[in-house]
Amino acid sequence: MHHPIIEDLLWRYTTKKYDNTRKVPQEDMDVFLEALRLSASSINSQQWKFVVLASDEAKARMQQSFGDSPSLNKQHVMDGSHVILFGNHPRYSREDYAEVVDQGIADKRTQAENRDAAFGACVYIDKNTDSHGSTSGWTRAQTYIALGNALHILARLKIDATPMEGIDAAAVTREFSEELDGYACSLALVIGYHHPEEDFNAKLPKSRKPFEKVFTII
């Protein structure tokens, strides 16, 4: 198949190696991230928080998380472009949700004398919450969303990533308790350009099962 979409996301794999010799520019960093801000998430809750770690000092933080461990996960973050952290409400509440309504009758989505009836979304919010006031298992799901549409924007942008889940998420909470302000940390994604020569992955053909083994139409 011959299309812009598919062809994108036959260049698109897992960067094993990056050139820490490339960062990516401004412009399209700040198209990647206007494109994350849009990502689609349940009833629009928007409940997440992405931290960027552009400066050496930053990674060397996240780096410092890994403690001995030998993952190659690590050298990743300081040969990459950048890192981003995304972190989830572990807690949603109305409260929360009503930021979301508010910028909905901000935008003009959302009649203001439509306020109160906007609340109803937050069945939702009951029905994912759990005996202890937790929220993260369906809050967490949400990064996944919006890391599905970041692979895909920086597949348009061709540039590489590593997504992220061999970290230490506690530590890196606790590294960046500041900046994540209440969020917690579960996922990061390193994105750059990978090393011409040291990336094996980069030279290998795309495998994935067979459309049939997929996708039952009925």
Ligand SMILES: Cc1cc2nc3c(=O)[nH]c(=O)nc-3n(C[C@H](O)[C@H](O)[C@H](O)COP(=O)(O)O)c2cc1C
Contents of the next structure:
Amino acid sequence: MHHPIIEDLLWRYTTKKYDNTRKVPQEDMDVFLEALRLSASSINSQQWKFVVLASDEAKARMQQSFGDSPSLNKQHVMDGSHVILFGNHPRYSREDYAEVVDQGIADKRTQAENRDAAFGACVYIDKNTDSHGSTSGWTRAQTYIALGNALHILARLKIDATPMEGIDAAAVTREFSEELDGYACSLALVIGYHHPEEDFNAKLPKSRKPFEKVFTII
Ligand SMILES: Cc1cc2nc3c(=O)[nH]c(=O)nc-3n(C[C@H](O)[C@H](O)[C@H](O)COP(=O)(O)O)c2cc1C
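Moving on from the form predicted on its own, please list the structure of the form predicted together with this ligand.
Below: every chain and molecule of the assembly, starting with the one above.
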């Protein structure tokens, strides 16, 4: 099938070795981060915080969070151009949603006189809060929507990427507690450019289950 969307998705793959001499240009970073900001989320809650590790100092802090782990993910942190931490809100509340409602008024999407009615969407907060007051299951799910969006944006920009659940979530959340500002991080994304010779994954064909196995059309 020939279509620019399919070409993007066939072009992208998970990079396993980065060229540590190459940086993503600022103009591409600007497009990428703006596109990430525009990601969809349940009730437009945007219950995420993205921490962008651009400096070697910040990336070294991330690398240290792996401890002695021999994980390939650890190597990508320094060799890649940037690392994005996807923070999710562990206890999202009506007070947090007020920021969304007021932004909607500022953006002229919601009329000021309808402010109270806009809080009706909070039923989804109640529905997604467990018996311990945690909203992590719900808010983590929103970060994966942003991740999916990020992977396609990056393909369009011809920037390589490695999504990483293989991190020490507790250590990362602790190390970047100030920047995450109460959010938790269990998902990160390295971006940059693959090593021209040493990335074994670059040469492998894409592999997915066949159409009939994943779709039921009725
Ligand atoms: C949520 C998520 C977490 C992932 N975590 C890791 C990871 O920690 N390390 C890694 O090398 N790849 C990781 N991957 C990459 C997947 O293994 C990869 O996307 C999958 O095998 C499909 O291959 P492709 O991305 O090359 O098309 C992750 C992918 C996703 C979507």
